[in-house]
Amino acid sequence: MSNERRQIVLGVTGSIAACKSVELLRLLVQAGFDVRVIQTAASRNFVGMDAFQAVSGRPVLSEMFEGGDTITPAAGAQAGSGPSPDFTHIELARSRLLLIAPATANTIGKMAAGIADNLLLSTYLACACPVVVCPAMNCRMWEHPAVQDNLRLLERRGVIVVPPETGMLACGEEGAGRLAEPPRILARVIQLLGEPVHGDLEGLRVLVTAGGTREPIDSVRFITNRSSGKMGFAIAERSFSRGANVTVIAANCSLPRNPGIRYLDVVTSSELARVLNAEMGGFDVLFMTAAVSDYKVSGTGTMGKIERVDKKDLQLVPTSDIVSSLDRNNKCSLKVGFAAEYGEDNLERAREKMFSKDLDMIVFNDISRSDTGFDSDDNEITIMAKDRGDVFVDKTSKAECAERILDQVAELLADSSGGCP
């Protein structure tokens, strides 16, 4: 991708969901993209303009005519001219793509109307470019027709819509209005642009397992666990953008997919065992995320439904420890864990974890906390490797998690002799 097609604007707006942007900016300079960031005023109540600036490595623009910086004339302007801040909007509009993260209600309805009363509105106007807009708002003002009238509007004048997720909301209630997660976000943006720039994960193999497994009871009950997937497609997108090539094992995940990542579904523990067995040999990295039943029914379930009436004892036997029974023969995986522990001494069982099951790392989350873990956006983990000195992060996204296990999965191929071919 030549550096013309990796310029992009993106636009912030008054949203507490612009803290998301931040997040957001980061995955798009990771990929390789160029990015100039435009603030409108409200945004700058939930975010200041020196956290975009100290991502994206360029001043963050937000007035129309504001003087200092204005981005670099396009190619072909008159030599010697010089930028003008009255002309911000235009040189801005030459971009690629003008990406509106989050875009608010009132922001919306002002693209629809055709109003252009700042910065970020007068360069949607001139754009030629694809546009894109990822709402984010209250479910309620979500669902008005008022808003709805106007994404439908935008649409069809070719504005690109990612719509929101549903889920808790920052004033409290809960439904449609969540931005859409930076990751899936990205995805987007590459489907437009083409495909990231290298990595420092670039041409890397990632094997990634996802997800909870479920074991049948019946036709119609099974046993199964908390996990969503959440953590492990995190990871999976992570390593997607930076330049890995990327294969995800996902048992019983409802999330979005990213068409760059190679997916394949399974259900029982079994299923999972017989898949990652035929696929690890051609993989650098696996991360073991899924949560895998400990326990599943004596024999292969009952077929049918098994009535009230009719009492039954289920004797409940152990499923195989899958890491534990990976292929050693496999010298070329670097193979990261994922302990979920409670109560005391939870760390140390995880650390113990790590060396009885010969992982290369191993990531810890207290699950006795409600806040983060299973089904969560959030998660707070520590990061532990064989020779290296524990990692703690707070509490923060699982994309941002992400990245920091990645981080120490980059440090460690490094210090290794040259890691997989």
Ligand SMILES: Cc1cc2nc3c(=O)[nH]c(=O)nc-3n(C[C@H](O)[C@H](O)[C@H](O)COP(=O)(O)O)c2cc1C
The other form holds:
Amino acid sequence: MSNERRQIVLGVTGSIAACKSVELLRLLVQAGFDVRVIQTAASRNFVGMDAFQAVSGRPVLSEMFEGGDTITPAAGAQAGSGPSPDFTHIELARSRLLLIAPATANTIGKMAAGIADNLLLSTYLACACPVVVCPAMNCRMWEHPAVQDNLRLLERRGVIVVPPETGMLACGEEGAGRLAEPPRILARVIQLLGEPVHGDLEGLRVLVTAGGTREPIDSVRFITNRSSGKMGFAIAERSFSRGANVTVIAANCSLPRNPGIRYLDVVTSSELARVLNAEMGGFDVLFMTAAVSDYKVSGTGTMGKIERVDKKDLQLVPTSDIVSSLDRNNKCSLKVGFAAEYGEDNLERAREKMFSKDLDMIVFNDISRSDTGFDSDDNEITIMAKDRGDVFVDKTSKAECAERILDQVAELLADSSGGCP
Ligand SMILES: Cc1cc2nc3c(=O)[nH]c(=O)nc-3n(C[C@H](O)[C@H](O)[C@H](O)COP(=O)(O)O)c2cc1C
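Hand over the structure of the form predicted in complex with the ligand; the form predicted alone is what we had up.
The complete assembly is shown below, putting the previous chain first.
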């Protein structure tokens, strides 16, 4: 496809989440798009134009008029004597897609009202192409009826809204308003434009298990663990962004889903084992990120609800070890395990698991820490592979951990003659 047909415009507005747009831009460029960036004046308080220019390799646009967005006629200037008019917004409006990420409440409001007092808003009004808006703001701003009404109005006019996510916000509050993760935005763009994703994992078939299994006690209660699925979902999304064909076996995950990824939902450890064994043959790399219950209640569990007066003792029996019992005929798969270990010698116990479970790689994290691991947005990991040195990744986002794990997988595949046939 020609460069012209792959041109998209990324509008960046004055939200603290503007720093995430640099990452989004990197993913878009990596996926083969020619991206022109328009920054509003407010956004430049959060990220300078140089960062976007360096990643896009193109000059960043910001002002409609030289010297700012306000028209200040030079002293003595007469009509028709100034520089020739600049129709950049009309040129940009011919792109394949206008993506505004992050979109502030202010910009959303102006779009709804048809105000065009800067380059981004003028481009939006002139656009005939699809427009995608990714809001990011404080949770009370997000819930404000004015913002919600404006977004509904924009949706009725055909604008596609990628809703924000729920979690810890930059202002220290918790709630909805966090910019959707860049891989999810990329997936929406790709889905809209109906194009393949390009990247170093292009063509690789990746299977990820994520979340925590549930073992029923009765019809309303179950045994489970604290795994949220965030690490597995991050690996899935980053694999997708790098061109892989990704399936996730999701055990009880309530995280936002990526339209470019296939999800298979399971509840119990035996369901996970069944789906995994059925699917595994068609994949090149397996990431066993899910936290699988080690025990289940003896028998099939009780139907109905056990009452207090029943004074029931629960008999627990071990579940089967899914990783160790995987079909060994499937020589093609590179198997990556995860070891959440607690206490002394935890690193060595993880290494031992890699050998005893016949894994090619294991990712260790120390669950005695409260600031990383389970349900956290961050992790600190050590990546171990047979016959290779350990790679330590200092505390960082799970998205970044996922990138580092995938770097190691890509190296391992390259070393073993370019991966699976
Ligand atoms: C530290 C700081 C963070 C801000 N973060 C946001 C935000 O996340 N979302 C939002 O809608 N407005 C946010 N604002 C307010 C916008 O920057 C302000 O409404 C500005 O006028 C937006 O202009 P623009 O839409 O032209 O970029 C923030 C302001 C400050 C000072």
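In this text, rigid core is short for the largest set of C-alphas that superpose within 1.5 Å between two forms. Residue numbers count along the first chain shown, from 1. Keep in mind that what you see is a predicted model, and the values were worked out from it rather than measured.
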Practice item. Compare the position of the CA of residue 234 between the two forms after a rigid core fit and state whether the shift reaches 2 Å. Key: no
